[in-house]
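Consider the single chain below, provided in structure tokens and representing the form predicted on its own.
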Amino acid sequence: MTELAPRTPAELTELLRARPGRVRLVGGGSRQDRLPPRGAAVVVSLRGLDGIERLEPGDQTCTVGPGLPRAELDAALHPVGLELPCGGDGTLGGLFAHDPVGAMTAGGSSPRSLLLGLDGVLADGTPWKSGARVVKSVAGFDVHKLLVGSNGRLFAAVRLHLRLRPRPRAEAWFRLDGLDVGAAAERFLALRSLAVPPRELHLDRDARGCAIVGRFTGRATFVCERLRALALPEARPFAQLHLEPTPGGEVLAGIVLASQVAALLAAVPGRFLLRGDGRFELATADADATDAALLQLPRFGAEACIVRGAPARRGHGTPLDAGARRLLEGLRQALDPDGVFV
């Protein structure tokens, strides 16, 4: 496998100006098995762009390279009482470009809300900037937010300007087990609709039934009062953000309206993991079960695509509406007309 590894933004710029052919941008590589095959594309690793260029605790902002591992940023933020308040791991560039988790609760922080700006490089090697390094700015259109969810197929990011938050003073996890579909959906919606919802909220269905798992944060008195008032038993932290496919099975990732959760759960079998913002993953038994689920999802206003399974099937999903398709095609034509990034 051909792999190129620029160490600076200038090296990446020169590499792309040299027209290396089709390119697959990678960070740590942890999400490549959730993307369609790269074919004969040259792999360009951004792991060398891994510095913390700026950390401003007073402003609660920082500037990092896309190859910086999330764990290294977390370690640097802990001593100054800050955190990057979104889920996900791997490199920061991959986390923001793939956006595999989104917000953990209704109205919570997500990569899209935390990306203040970036420095990037287009497919022909043209450098550009968007946004700002500070929270309050009038820097024009938020073009940088096109990075979120793009999977590195529009441009390469070389610096990310991020918004941080103070670490919570206290936190407590809770878990409700043994719920049926109706009870789980009702409790999920009730917790999601609180004036101050849990910092994280998950609905997890497996062969044993449904569970509601979450985390409250804030002052210690508030956290304790919430658990008591809502009759929520304390539990160990819940670390599962993604589902693994069974042998011969596949995993769908998508989004559904909260009001349709109960109906969707009743109609679609399989292991199901739902987060507070409506994003879900569904593990199916085989390709036939996946195809049957994809036919069902539009009935509930849900959208999804295959993210784990046979390489040739990854990326297939519910159809895009005409407007979304035109928007996607227009962005690719404007930013990468030659289809360099795959």
The other form holds:
Amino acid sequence: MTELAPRTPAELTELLRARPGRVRLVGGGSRQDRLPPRGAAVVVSLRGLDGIERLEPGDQTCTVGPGLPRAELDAALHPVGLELPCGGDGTLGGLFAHDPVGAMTAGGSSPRSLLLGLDGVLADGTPWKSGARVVKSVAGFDVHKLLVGSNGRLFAAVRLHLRLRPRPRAEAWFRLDGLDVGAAAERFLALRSLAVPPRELHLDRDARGCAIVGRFTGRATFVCERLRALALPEARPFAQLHLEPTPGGEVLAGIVLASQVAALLAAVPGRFLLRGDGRFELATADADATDAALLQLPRFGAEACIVRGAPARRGHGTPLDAGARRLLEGLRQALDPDGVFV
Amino acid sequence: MLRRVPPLERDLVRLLGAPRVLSQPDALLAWECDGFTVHRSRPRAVVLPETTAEVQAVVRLLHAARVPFVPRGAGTCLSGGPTAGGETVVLDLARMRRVLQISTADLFAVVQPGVVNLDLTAAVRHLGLHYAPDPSSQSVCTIGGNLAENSGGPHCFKYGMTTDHVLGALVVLPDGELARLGGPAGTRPPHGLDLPGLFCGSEGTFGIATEITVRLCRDPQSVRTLLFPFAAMRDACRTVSDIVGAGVVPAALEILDQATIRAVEASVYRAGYPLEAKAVLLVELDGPTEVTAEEAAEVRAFAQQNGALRIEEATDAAERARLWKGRKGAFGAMGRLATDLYVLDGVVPRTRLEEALERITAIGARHGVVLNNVFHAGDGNLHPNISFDGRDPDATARTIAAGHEILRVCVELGGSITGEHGVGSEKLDHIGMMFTATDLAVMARVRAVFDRDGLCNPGKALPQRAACAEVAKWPQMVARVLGEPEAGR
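Same protein, the form predicted together with the partner chain this time rather than the form predicted on its own?
Every component of the complex follows; first up is the chain already shown.
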């Protein structure tokens, strides 16, 4: 398959105006195995749009290209005491377009709140923009927020205007192992409900049982006091954000209310990774187990879809609300009427 | 005297009953404007639905009759968002004021759109919870209106705007169909677009939210409120920069200029602010006790370094209320200065605050208008307020001209024409400062997905030409708009 790699927004615009056929937009390519195949004629890599165009430490904002690796932005922000306060890796365009991580705890910064605006290009090569570079603006409709979760199927982003936050002065990880489902769910719920919850919070169930892992951040006095007061043993950082499928197995990604986790885990077997914001991944043994889980999830108010497994099954999941589905299809039709981005 | 009731009004009465359909001219007076009093227009009728089913029935009727309609909360919007005129019917949602669900485990509430912002916090206060977005009008403004406008408030520096607290909404679309956007757990990843994020701030043009799911926050362990008067505005601004630069994230960082201080101190909102100060900075810190203690010490040090005339800290709730009284009553206090008040709303990068204020002062002087500044300094969100006599055409013209120039300065400095009040009808002439015709056409295309017929709050948020053109075939429109001078890039 042809792969093209524009190095400037103008090159991307020209490329799209030339009508190259069906296009799959990619960043670093790290998430392609989580998307359904859609028969693209051309792969357009945005990896070359990787500049930090503007970094304003005093305003706590920056403008970056979508192809900038998250790690490079982190490295640039570290010396000025700032950070992009959400999870996720790969390129920044991929991070927002696929929204696989986002907030790591209840009420944490989500991609929605960090993406202040963007410059984009429609499938026919029309450049446009939405939002602003400042931390607060309600001028115009927030079309830029449609980047989040779009999987590159609505438009290409060529500049992202991001909100930054001060890097915490201290942090400490903790881990509780060997919990049964009930105890783990209860502890998870309690930690999540704190006035200042852990900055990251995970419930990890595997064949050995459940673990609660998290990270408190803030001033040193606060972080130390939290671990002591809550009797949480300090631990090494936890970096697992996704599950890998076992041979023949699949992975579901979804959302669930924290209060429903205990019941859900009792009903659905398999490796399970839950974050503080209610997003989870569930690894199933095979397609039949996946289908059984998808039938069970609505009982617990949970929604999910397949992100790993046989390519043809990726994207299938619990049914969407009919009205929302109509809007999603309408938006796709409105922004990319010829279905160029696949 | 008997009055002939037109067929549409008769059908509305059939749906809701006569007491909940208002169509006599005198009865419509209260709906002729919102907080932006420059634009006034009386609607054709006002209806008062109480349930989703009633909203749906009314919208279906209006859609079938091709009659435009406008959803309205408390009417506290400051940009003419819910103003409706001519043939337009207002759906006043004030009677939809029930809190439908509260979850202490999952920290969310489901409310009807007419629930007053502060009433939601009152409903969950005994549980140690609150709803964080706090527009200055929070004692009367509604959650539905906040959702439509993506409202902010003093505490959104730390806690974010309404969009950061909206998890989902049940929406009656402009053709009467229902759509459930997101939900208590949020939006399904990774193959779900952020529809609640798109809907929030759509200024009542995408449909009518009849059930809104919002995030609740735990009350902080401690709150510390400090007030610092300064002999110069730049000293107050520099203190803000120092605080933010040090990584301290206060819940609120508010500045009032001397003109505002004097207006407040001459009013019932008197808070004891020193009249000789050129600016006062109000700082609120919240969080764990040991953290706010450390942060307060740092903030005090920065203020002293920048020449604070004195330091006041609230020692109890009554003291805190007093310090906030002047800030929260500032707009009311300015109401005493003239018959009308034009509340502007622009944003600049925080590092450009000093420059922006100097230029705004010069604009006020040039146009000979009475201008006060009170603003969310942490966000760079300015509220220059012009007191004027709306009965005087010359004063009104100078006020509007000054406002236009002030917003241009905000955009020139890299900011926005509105941080929290919305475009409404007020800023249709200003939005071109930020967006090109193409940008607006893309927005209009998105709007048409929700409201193909352009019936829901027409003529708001986007210039009408962009919205109308969108109904026509897209490619021709692009060709047309691209032929116009590009602005704002």
